[in-house]
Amino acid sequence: MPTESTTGPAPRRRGHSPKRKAVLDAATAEFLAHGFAGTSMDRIAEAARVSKRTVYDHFPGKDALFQAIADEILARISDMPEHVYAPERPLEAQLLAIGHTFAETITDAEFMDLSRVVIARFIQRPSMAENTLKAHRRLRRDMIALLAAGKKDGRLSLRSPEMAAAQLCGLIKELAFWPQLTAGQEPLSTRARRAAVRSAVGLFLDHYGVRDA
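Any chance of seeing just this one chain in the form predicted alone?
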């Protein structure tokens, strides 16, 4: 089983043509700069240095472009290394490993830009968020399973693995995601990000950990 991810978040999707990637990158930058309503397909084509026909060959409109950006986030989440509970390993080490994978994924610069676009659009059109938010649970799927196994093994005292996973992710995101996403703070260094994960895991185990387990 993986311990700590050393490869970082996955690159842009394999199998995408260079022109499609250029259009997606340009759309992301334009949506960030001008908002969904203020961005035109003409502007995206100009920024991508392709013809407007090329843009429409890949995406019939801005909604399709937005969905492709949302799908890119989900694809990156799906590429996260898996973590499976191992009863013979220290629980803290396992929580640190999955916490580092989570933090590496959400703090990647491109992931952050994609998230800004998607979250801004969801605020405007909450109905567009439902399916994406359901799929977004992949961020916590392995963590929930790991916490449930730790509870069954008598190493964690908690009622709801789902709530506990949300709390652990929230502790990490409070330091390593939201300030950078919403307040324009500089991304954390690798050292600071890993320290944030250690702090979150420490607080989590202080609350939920079973002593001498």
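In this text, rigid core is short for the largest set of C-alphas that superpose within 1.5 Å between two forms. Fair warning: this is a prediction, and the values are worked out from it, not measured in the lab. Residue numbers count along the first chain shown, from 1. First, how it differs from the form predicted together with another copy of the chain.
In the core-superposed comparison between these two forms, L205 has its Cα shifted by less than 2 Å.
Here S51 counts as shifted, since its C-alpha moves by at least 2 Å between these two forms after the core is aligned. In the core-superposed comparison between these two forms, I73 has its Cα shifted by at least 2 Å.
Follow the form predicted alone with the form predicted together with another copy of the chain, if you could.
Shown below: the chain alone.
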């Protein structure tokens, strides 16, 4: 064991070189296209036109590389407006707004690819999958808060804001997300996506909305 070789088992590079970006880009493409298990470090190195050693010089291992990519994509996608209940605005408009944001987020091509990969990777350890794809958790929280506020304000007649939020999301996801993810269906056009949200909000308000308000 020649342990005195250089500096021991620490990462050998730290700077943010152009090669690092090449690796990240190549790895993103490979992971999103072929999944975690279906992508080898050799392929990534080859695609990045970089030696395998360089990959390991910038990232400690496959998992770390994948995590870095997932984090980066999620950060890019999670850059969305907050949705806070506004008593003076019509409820329908507010529900449409958050619904559209939700639908846009989950139909984003990169989010879908990432979902595919993360779900394939972590579905055996479900907690991690939900944890990693927290982008839409944040929106779900906003939605629950909005529904709770609308209820308190007497404009919605519902028991559980959590359940109602799930229903609203389910209405949208079953049209705009799951068919594309698990059945290879083409992504919804903007037009169709917006129609799906309008329909979902229509169903929602016909049931939970209070007549006069």
